[in-house]
Structure formats: C-alpha cells, structure tokens
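One chain comes next, on its own, written out as structure tokens in the form predicted on its own.
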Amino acid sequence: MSAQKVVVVGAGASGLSTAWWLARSGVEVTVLDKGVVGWEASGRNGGGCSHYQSPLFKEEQRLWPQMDELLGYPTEFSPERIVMAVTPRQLEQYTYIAQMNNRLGHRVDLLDAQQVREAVPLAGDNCLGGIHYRFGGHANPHRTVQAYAWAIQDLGGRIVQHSPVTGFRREGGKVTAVESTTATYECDAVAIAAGPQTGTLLAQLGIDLPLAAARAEMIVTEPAPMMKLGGVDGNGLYGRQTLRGNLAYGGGPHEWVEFGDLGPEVKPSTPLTRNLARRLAELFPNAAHLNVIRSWAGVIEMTPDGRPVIDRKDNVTFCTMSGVGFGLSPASGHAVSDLVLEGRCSFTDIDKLALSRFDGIGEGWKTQKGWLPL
C-alpha cells in the first residue's frame, strides 16, 4: 500500500512494536509519549515471553528468537524457563499447567526436586519439584524497548518524548490530527497503546474502555552466581537473572490506585518489597544473603477479565495488554499494525480480544468485582 501518516500514542513495548511494524510497511510513523521510551512498566518487568494462553502465542514464539536480527539491536532474549515449587499446592498447580500445555502440543517437562536443584543451583532443600517450559523464555526489557526505538528511527520513524497527548482533531468521525504539548501531528490513522492512559485517551473519542490502574513492584538484588537458565519463576514470583547475575523479580498482590491524566501523583515503594524479598529468599535459599539494591513501584492497567483488548473503531486502533504487554509485544505490534493498515489481523483470530465483550458492563463494574473501594 502507499505510505501514509500514522501517529502512535505510547512508547512502551506495545506502542513501539506497533510503530516498528508500521515503519517496516513503509508508513510515515510518529510515536508520542508523555515521558521517556519504556519508562513505565515496559522497561521494568520480569521479561517473560511465554504467554501460552494468548491467541498471540504462536506469533510471539515465532518472533522472539528472531528479534535481535530483525531489529538490528540486542534484546538479550534467552529461550526456555523453569518454574519451581516450594509448597505442595504450588507443585500441584505447576503439574496441572504442564499437563495442560502438553495436551496443547507445547512441551513442558516435569522435574523432580533433584532435577530442579541441578538446573537451578540457587534452589534449596525446600524445593519440591517443578516444570521446564521448552518454549518461551525471557528478554531484557530495557534493552528491548531501546532496540525497538532505534529500529524505528533506522526505518525513518520519529519518536517524540516528553509530549503528553492533550486532544484529537476529527473530521467526519475520523481522527485527522493528534494534539500534544509539543505540537499538533496530522495523521491518516492513530494507534493508541498508552498503558493505563489508554482508557482516558479513548474517552476523548467517545470510546469506553473499562480499565483499572494497579500498582506493581519489583526488586533487584546484588549479582548471584550465574544459573544455567536465567528464566526461573515460582512462589508467586515472576522474573529473571540478568547477564550480570542480578535477580530481578516481582509479583502481586497488586494494589488498586487512583489514577489521573498522567498517572498517580507519586509512585512510592510499599511494604510489598519486603514480601517480595522474603518470597525470593524462599525460592532461592542459596541467594538469601544477597542485598536488595533497588526497587521499582509503577502502574499497570487491567481490564475486567484481565485479558488484553486489541480493536479498531473508524481510523483509531487501540491496544491495552493488562500486564502482559512486554512479552507479547512482537506479536501485538504485528496485530495492531495489521488492524491499522488492513482492518484485520493477518496471522491469527483475535476476535476474543475485541472491546465488544464488555458491552453493557456499566460504570459500577469495579465495585461489583470488589476492586473498589481502594
């Protein structure tokens, strides 16, 4: 198709991937972000790339091993993951996950306690067993969002940071320009992938996307001896070992927070960091002596059913990933780009991700689900 102008709102992993796919298609693309590329949850997460429950899973798995070559910059992708149990309930749950995936044709090996300890030397005598995903893996969020950004610029795309979107110009029901604090950007189409701000921005266009904002926290430790496999989860935690050996881990419970146009007024760490540290020490007793050297408290968005929304109305395509945006970003960007350019996803059926599933949900849905009062 002939080149056109598209504005992407949001420079997290989903927005950047969308812009990269559009630029690969010859589109003149501009990315706007209220802050810095990957500055929110996209640059600070567990880095997991193993979302077997998503309709985007096969494309996620196809693309991640190729992303360094496709982008031209390192993502530090590493394949496969181990999930280890330290309670009987966890072992039962992980065994069920393994059996389910194997029925679906996704290989997952059951491991006894000794096999886990051999693969994960930081594990202790409290380990009861685990499972080994022979698919998926993890990547470095900081590296990956920067790789997307550089690749977009290499293809002629433009990224404008510190440029909060303030409004939209419309003619005949279609968006013709995006207004921000830095300039007004004319466009033939717009894609909105702005994390928790997505709902607020869509409301300006008369689109009701039900979202709740939740605090998420992570901790990073001093370097530990390198494990054979850097992607190890368990004990309610998600995360990875960095190439320097640091353990970067997070995990609920999430706390619902008040959220303004640009986010919460402050993002303080909470006592959850102590909870994360305790559970990480239980998961890796042989690393329990390590100090926590930094932490992050940020905000993720969540739909009523905890699933992403990828949809289009007129010339506005929108995407909200409910906390799984980073890992699925190669595939979600492909899907959003397809919707922008062709009106449909070319590689899988994403009807179950349509916004229409929330028709008639009503304004009181957060209270009905018990998410309010805070």
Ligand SMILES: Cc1cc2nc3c(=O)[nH]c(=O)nc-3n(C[C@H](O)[C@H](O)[C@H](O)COP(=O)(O)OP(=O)(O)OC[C@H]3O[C@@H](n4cnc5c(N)ncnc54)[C@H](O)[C@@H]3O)c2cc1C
The other form holds:
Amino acid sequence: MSAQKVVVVGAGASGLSTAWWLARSGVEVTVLDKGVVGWEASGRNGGGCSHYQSPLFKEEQRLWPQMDELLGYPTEFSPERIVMAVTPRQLEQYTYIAQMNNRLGHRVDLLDAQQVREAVPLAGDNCLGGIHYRFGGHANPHRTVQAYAWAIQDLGGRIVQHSPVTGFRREGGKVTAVESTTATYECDAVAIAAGPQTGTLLAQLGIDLPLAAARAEMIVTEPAPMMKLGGVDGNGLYGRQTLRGNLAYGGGPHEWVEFGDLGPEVKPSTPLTRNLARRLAELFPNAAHLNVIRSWAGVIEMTPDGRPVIDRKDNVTFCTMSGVGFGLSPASGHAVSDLVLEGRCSFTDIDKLALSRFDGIGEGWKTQKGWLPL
Amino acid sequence: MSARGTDPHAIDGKFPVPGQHYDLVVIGGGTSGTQAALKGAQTGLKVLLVDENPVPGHQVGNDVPWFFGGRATAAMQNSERMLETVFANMDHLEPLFDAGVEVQLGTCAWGVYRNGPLVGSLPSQVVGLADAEKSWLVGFDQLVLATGARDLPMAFPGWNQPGVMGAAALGKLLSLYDAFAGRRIVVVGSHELGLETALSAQTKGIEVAAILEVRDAPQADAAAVTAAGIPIRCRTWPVEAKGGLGGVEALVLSDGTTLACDSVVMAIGLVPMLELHDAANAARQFAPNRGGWVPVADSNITAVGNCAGLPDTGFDHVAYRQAWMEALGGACGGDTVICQCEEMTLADLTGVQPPRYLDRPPALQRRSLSTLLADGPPNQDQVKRLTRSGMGQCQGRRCRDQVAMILAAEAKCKLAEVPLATHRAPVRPLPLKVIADWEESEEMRAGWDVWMGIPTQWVPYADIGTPYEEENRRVLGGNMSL
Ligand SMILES: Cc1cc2nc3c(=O)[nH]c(=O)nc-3n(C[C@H](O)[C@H](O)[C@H](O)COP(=O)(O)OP(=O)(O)OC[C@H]3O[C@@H](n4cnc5c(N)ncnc54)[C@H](O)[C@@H]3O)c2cc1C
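Could I see the form predicted together with the ligand next, after the form predicted on its own?
Everything in the complex follows now, all chains and molecules, and the chain you saw is the first one.
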C-alpha cells in the first residue's frame, strides 16, 4: 500500500514542491520547517531555471511555463536566457556550451556582438558576442516558495513553520513519526529536504550523506529600464533583471562554512559586494550608474561531486540539490514524490543521483578537497 | 587549515589587507562624533572621522539619509558649493584638525564587515567608505557610530508628493545646507522635536502656520513656541495634503479646516540610525523611550549621540508614534501609497498582494495579512518579499518603520515583537561604478568562478562517464556558466 500520510522536512523549494506533488496525488501531507517558508537558500538565490546538465532538465522545462497556472499564484517565470561575453575566453567557453547543448538537442543560438547589443540595451561596446538559450529562464524565488506553500494549503496540506525537526520515531526499520520542538507527527513515510541539515538528520537514521556547506552572495540594484529578455548574464556572474527592473546578480568565490544543527542564524554578506558590482558594471556598462541597494548571502550544500542526491531507503526519501535546487524544484519535487509513493521516478532515469555513488567515501573527503571552514 | 587552500575557488586569501588602518574610525561629524574623535586623538590614537554630508546631489531624491521630501533647492546638486557650505556650517569640526584627526566630508560609511558566524575570510575588520566617485575599505580597531537619527515618515493621503518631509531633513536643510525650498510649513507633532523644529524654522524666516498635535495637549514645554506666536492645534491631525505639480499647497485637517502651506514637516519621531550596526550583526535592544531599536555596544563597535538612542526624558516615543499611526492610518484609504518606491498601497499591504506588474489571480485575492499571520508570527522581511514594501531605491527609509507598526497592529502584538527587518550593506545606495572594486586582488581575479567551480557539477547527465565528460572539463576548466 502506498503512503497515505507523509511528513516533509524542510519548506525550501525542494520540500515544498515535493509536498505539492504529494498533495496533488491525494496524500495527507505536513511540511515542517525550522523557520519561515523559503527562508534559506530557496529565498536567496538567482532564480535561474536552465539546468541542461540535469536528468530533471526536460521536466524542469516542461513545468516552468505552466507553474503559475498549476499553483494558482504568480512565480514571475520568464523564459529564455542570453549569456554574453566581455572577454575572448568567455566567448570561447560560451560557444562551447552552445555547441554542447545543440549536440544534446537543446537549442542554443550564437549571437554576434551587434545581435547581443540589440537584445540587451544595457550591454556596451566591450561585448564580444553571446549565446541565446531557447529554453530555460528565471523566476522570482520569493514569490515561488510562497506560491508552493499556498498551493499546498489550497490542496488541504499543512505547513508548520518554526518547528525544527529533532528526531524520528522508528518501528521495524520504518519511520513512524517525526518529532519536532512543537509536536510529534505520525506518518507512513517521510521526505527529507532540509538543505544543509539533510546530512545531520539522515545521520540520525543511520544514513551517511556526505555534505559540505558554503556561503554565496548576491547584490541587487535599483530598477533599470526593462529589457525584452531579463535573463541575461555572463562575465562570471549569474542573475537576472527582475520583472520590476532590478538587476540581481551573484557569482564569485564561496566560503566553506560550518554551523550548528539549526543552521546559522545570520547570513552576512562581505566586501565581495564590490567585486560583484565591478563585474556587473563591466557586463552592463550602460547600467554602471545604477545604485546598488542591497546585498545578501545564502547557504548551499554540496555533495562531493557537486551533483544532487535524490534517493530512498525504506520509507525515508531524501533530496539534496547541490546548488541548483531552485530551478529544478518543479521537477525534483515530482521525482521525490514519485520515490515516496512508487519507489521510482516515473518520468526519467535518475539512477546516477543515487547515494550509493559515495559508498565508502570515508571521513577525510572534505580535507582532501579543501572544503573546510577557516 | 592548510587543506583549505586546495579549493582555488573558495574565498580564502582573496580579500586583501586594507591599505589604510586606523585605531579609531568615527562615522558622523555631529557633536558627539566630534567629541569621540577628539577624545581618541588626545589619547594618542590614529583617528579618522568621516561624515556623509554633503550627500551627492543624485541621492537627495532617494531621501538619503533624511526625508528631504523634494524640498531641497537645486543648490544641492552643486557639489563643490555644497562642500563649502557644509564645511562652513560644521565649524565645530575645527578642533579636530589641530588634534591631528583625519577628517573626510562627503564620505559615507556603507558597510561594516568583521569575522564572526558564517564569515572567517576577512583579513581584518573593515568599514566600507565611499565618496561620489569611488569606494574603499579601511581597517579599524574601534568603530564609533555617531550617525544620528533619521526621520520617521508616516503615510496619510497625499504624503507621497513633494513637500511632505521630515523634521531632521528640514533641520539639515536650514542649518547645514542653506538649501530649503519652502516658505510656509505645518509641523506635525508637538514633543520637543516638533517644538524645536518650529522655533528654529521661524528663526530662519520660515513661516510656521501651525503645529499639530494628535493628543490633548502639547507634549513638551510649549511656552517659547506660544510666545513666538506659533499656534498649536491639539486633537488635530492631517487628513490630506493637497497640491499641484510643485507639490503640497495645502493641508486638510481632521477638524475640517485647511491650512495653506508648501511643506508638511513630520516631527512625530526620529529613528536612531542603526543600519550600519545591524548590517554588521551587532546586538541591539528595544527601548521605547529612546526611539525604538537601539544599538548595544560590543568590544569593537560603540554608538554615541542619537545613534545610540534619543535622550531618555521619560517620554515614550513608541506609544506616541502609535497614537499618530491610529489617527493618520484612520485617514488613509486602501489606495493610500505606503511604499513610495514600489507604489505599494495600504490595501496591497494588508492584502499581501504582489506588485501591479503582476496579475492577481483569484487564489491570491483570498490571501491577506491575516491569513499570513495565521500561519506564523509577523515577519517584515517576509512581507517585504511578497509585497515589495521597503524593497525600493530608498532602501526602506521612507516606509520600513511604519510597515513594522502596521504589522504589529494587524498581529495585535507589541512593536518590539515584530523582528526588525534586516539591514544590508550597502546601507546607502551606491552606483555600481562607485561601489565596484576596480583594484581587486589578483587572487580574486584568478579564482573567480560563476558558481562553486566544481567541474563535475556541470557535466550533462547523458555525458557522465563518456569521453565528453573529459572534454567538458578541459574546455571549461571549472569556470562555468549556470
Ligand atoms: C546566492 C545563491 C544563488 C543561487 N542561485 C541559484 C539559481 O540561480 N538557480 C538555482 O536553481 N539554484 C540556485 N541556488 C541554489 C538553490 O537556492 C538551492 O539549491 C535550493 O534553494 C535548495 O532548496 P532546498 O529546498 O533543497 O533547500 P533549502 O532552501 O536550504 O531549504 C531547506 C529547508 O529545510 C529547513 N530545515 C533545515 N533543518 C531543519 C530541521 N531540523 N527541521 C525543520 N526544517 C529544517 C530549512 O529551514 C529550510 O527552509 C542558489 C543559492 C544561493 C545561496
């Protein structure tokens, strides 16, 4: 018998999407979060939805254009992207990416400098050319996480905020209830998508998931005149022009970090703001006069190969997205919900995302890679 | 620790040691900042004092840092002349020069950075500074924040037009900039701030049509104001500012009368400028008698003067603001704009509706602040994310305080229970080309990667384990676009 009652741990994009898919299948679902919906990486990211490297890519692309309608709330999804080069090396890399995608059947057009400048009025004389993804796009993370949460409630699901999960009750190798600081929730199955905390929660269940966490930062400017296509980046930056016109961009060095079981309370940004601003001014010389009005930081978790893990053991399904989890969330939630209900992903092969690839990795992997906090 | 160095794309070693270092950096050249700098210099410290005045002309419209409300004259656009004027009006700075303090005017502090939770990569604690052309970082041992207090605007119909401004802004335009564009004002609020504002304006030749007070009586000793012939009208508040292209022309009052005026000066309260302190994750406390949230000193950062909190005279500023909020809020309609930058109205806020560039599907119209509050305690940052209130180019200076008050009222909780909405560097709007680091370290340049720099992350799933995987790494070399 398939699960009737599921607890999802983590109200980030992955957990919320999972719960939404489960609720759509008629499951009685409860989402527990230690804080506010989407307060962690899922509300602090670049909003990019163009993950051609992922097995979930096709599903990501199929779903995003429908998400507003399916959820009933706006996500600000906007299709397609342009990546533009301001150095010859960038042009070479972007051209390679275009060719690689075309080989795989994902259409990417090459643009010369003039074509880029026509499409991107903020670009300047230093632009050398670019590539145009005829797929992908970007959405507003803040709006999207809340849209998931509201859609779950509309389907009868429950979202419990400020309720950190502390442990699990088990019988016969199965999780029968999830314990939190506010209450204990009985369940037939549990899905864990707790971002950087996924590893420590799974450890309580004897599952060894190797994860390291890093801080990443973004900046945002006041609104610029709207470009036809807002998903424009390059020059070592990712980001987008929001539908309000602001330029929101990130990139650059990350910092490996450590924190307690409930994650860091504060997420300070650093003077990296200045390096981001410089690259943005180089990318968009016609926007160099715009004011930077904010910066922020978020924490992402990474597996040793930087690829997601989506897997199930007994009645515990887990998902960690290695820094590409926002855009993929419509698809990752579908996959996780499939694993919870059917034991396998119904729409694509995700075998290479299984946890077993890290069997026997041992304790020292972070030291070996230099993924250690100062 | 040496193992860390093996991730070339991590931040380690990429921030250079700042070129300048001071024993003491003082932000703000008012009297308390000046005293702190002088005291430091007298004990032999190497001291830098910066003051953001004159603010760059293009920031006046963003109400940086005071609520100028469109009533600064065009003279403020002339930066050289303003520097002379401001310098001449800050003659209290003079002793600093003899004492060997380095003084930089027209220089704002926009961020304070130090190692702590989640950050371990800074070679020293630094404060980010900027003038109209460039930005830079300086190291410090001690930082004194003497940034003063900013205005507390409050919405009522018509407040979002030129001429509705703050008492601190008026004070600076009159005494520091010689650049006030109004002639006849109405002052809103009658505690010390309102009374002093009215008196000093009158001294400068400005006509004061009235002081308005929501409560039954003036909130401080009004003898001097009465002697000066300035009327105080109690139990009276603005219900609408009327005007034309040039802004306010008249103020309609709750008793049905109208006052002709070109400026409405909000003197309901001042808010200690703790944004630098907060952006540095330093501690704070809520002190109703001192103007709300105030900084708590730690071993490196101290606040002085109004930045540390308004003088405690026993007056409960928070209760006073709430009394005004009730009256002015009662005058507001659903269509009254609360967040000027984002044109978000009161109805948008209480309905937690998205900005106007988006559709509002039926499901969204069933959502509201009360449904959001049923799901969890009030959180201004969450409301900001959903409605864009306080997300604009003024960085929330115009609406963040009133939005917090509205949230407290809707949640029926104390203002102190609404978590302070986060402040983030840069706490002043700064053009990309100004805040940009044009001299970044070679380590930063060489180690830059768009996202994490883990080569295996970007290999297309179908290519994993095929010769393409190796080619992918060779060509992209770990520098990859999302
Ligand atoms: C600056 C930045 C830019 C990014 N840009 C992009 C991008 O452009 N495109 C993209 O696709 N991805 C991007 N990402 C990555 C993306 O944001 C994340 O991969 C994604 O949000 C992960 O979602 P998640 O739900 O798996 O985890 P999270 O968002 O981390 O959510 C986990 C949730 O679990 C909760 N939780 C943790 N522990 C517990 C507990 N014990 N009990 C209860 N709840 C708990 C947390 O509170 C949190 O809400 C970016 C990330 C950052 C930081």
